[in-house]
Amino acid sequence: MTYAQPKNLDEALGLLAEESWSILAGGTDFYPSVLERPMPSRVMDIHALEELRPISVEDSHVRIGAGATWSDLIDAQLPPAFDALKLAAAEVGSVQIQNRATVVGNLCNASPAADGVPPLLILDAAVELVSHAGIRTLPLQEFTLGNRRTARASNEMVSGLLVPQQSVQGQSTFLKLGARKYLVISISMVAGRMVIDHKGVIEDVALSVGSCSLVAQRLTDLEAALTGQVASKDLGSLVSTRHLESLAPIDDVRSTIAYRMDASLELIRRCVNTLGSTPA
């Protein structure tokens, strides 16, 4: 295996425009991996480029470095439309994984279980990828394209997510469910963002829900039916199961279909009530 440590951010892009190599960050999912299948050929370490690690707010959005980590998220001062993000944060195995473990990583490794994507949905959350080429975003969306998969290019990296302003609204949470409370991969997870007016009126709502689908969904047609709607902390009782009819939940050893599905309806019901009962 030949291994790499690049002291700064041109040096790994003139590695990536060269060859292909296996990005490595805080290393959290990449070694659990090796074991079911051979070791790259070749790994680059980015863990050490201080250069990717800051949060910060500016005037058009809110940049989450890919070498922050989740202790990093947890402890930034950001608005509370990224409590869900935080919420996640602290669920993602333990403290000291939280110390490791990065928010980019877990995007990039593309699992449908992935803890930060139904909270980055909900901010309508861009990936920024760079390359010697240049610098290209892309919609969460459309970089998460299935289980273990990303349109990110062998010679890019990603290099940072950015948050809109106009998305740094409201209120936020999330909800996971799993076999017990912590360090578990989730059966269903459902992330929320609402924003009140004065008059109590839904102004705007996201919804996602992960772990139902090979890759996390938004909910745009209950975001539709909510939004207009009084909030209260029985909006929840609005939300019926076709609300839920894009979803495509497996069984594994983890869940059945029907149980995903009857648990996501009640998170999403828990998640509207929260956000519907939260002062404006």
Ligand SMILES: Cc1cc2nc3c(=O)[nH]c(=O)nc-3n(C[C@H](O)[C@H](O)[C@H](O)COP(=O)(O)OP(=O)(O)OC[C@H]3O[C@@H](n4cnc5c(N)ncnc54)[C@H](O)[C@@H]3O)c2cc1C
The other form holds:
Amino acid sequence: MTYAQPKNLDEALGLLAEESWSILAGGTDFYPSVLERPMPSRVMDIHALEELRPISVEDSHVRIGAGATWSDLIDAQLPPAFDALKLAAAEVGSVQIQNRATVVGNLCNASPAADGVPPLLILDAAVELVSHAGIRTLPLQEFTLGNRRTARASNEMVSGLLVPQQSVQGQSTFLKLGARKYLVISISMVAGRMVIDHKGVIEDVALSVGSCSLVAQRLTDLEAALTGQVASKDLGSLVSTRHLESLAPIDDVRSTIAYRMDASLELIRRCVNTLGSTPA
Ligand SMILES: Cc1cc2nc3c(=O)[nH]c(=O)nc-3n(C[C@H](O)[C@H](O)[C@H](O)COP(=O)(O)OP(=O)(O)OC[C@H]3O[C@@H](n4cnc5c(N)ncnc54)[C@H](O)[C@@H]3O)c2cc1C
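Now show me the form predicted in complex with this ligand; what you just gave was the form predicted alone.
Let us now look at the entire complex, which starts with that chain.
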């Protein structure tokens, strides 16, 4: 096995331009995966690239660098629209995992149960990909193609996530259901963000569900149905199974399809009740 630890981004991109490398960040998905298949022949460890670490609030967007860990995110000063992502962060594994694992690694691993995806979908996050040829950004929905599949080309790496300032509005929350409270893979998880105007009317709402389809989904029909409604702690009564039709959960060791659907319906109702009763 060839191991490289580039000292800066330029060096990393130079290596990626020459050959295909498996990228290693915090390693919390990478190492468990090599129990199931052989170690890749070329591993590039980007953990020491400090230039990728910052989380920064800029004029047009909030940037989460590819090196930012879940703990960095929890510690960052960010508006309430990021509360859902912070709540998810606090439920990723344990504190030891949060200290090591990166938010971007969670997306690049492309597990249907990745807790970071629903909270980033409600923020309309885009993925920034960089190569020697330049930079491109893709909406998160277009980056994740399926189970363990992303749109990243072999000469690219993800340098960060960009959340547009127009989506950094309103309150947000995240609810996760697992077979136990901590250190558990989600059976279902729901993220929501709501903007309520001064008259108490819902101006904008974003909702997403993970672990119930190959790729986490935004619930656009439900979002449309809730927009313009008067916010209240009973908003959940407007949510029906019809709004979950885009979900396609599977039966597995963690849950049956029917339980995943029931649980998701309940989580979505609780999510919108919470957001509907949160002061603007
Ligand atoms: C005990 C334990 C508990 C866990 N609990 C949870 C949980 O509750 N919820 C949850 O969602 N996850 C959980 N995880 C999974 C894991 O911690 C997260 O997915 C983590 O965020 C991955 O980040 P990482 O930096 O460790 O990625 P790595 O393992 O280093 O990499 C993961 C994948 O992303 C790729 N990658 C990483 N960075 C880049 C980049 N910049 N550009 C391109 N590709 C890149 C790698 O090549 C690899 O394919 C758990 C893991 C463990 C071991």
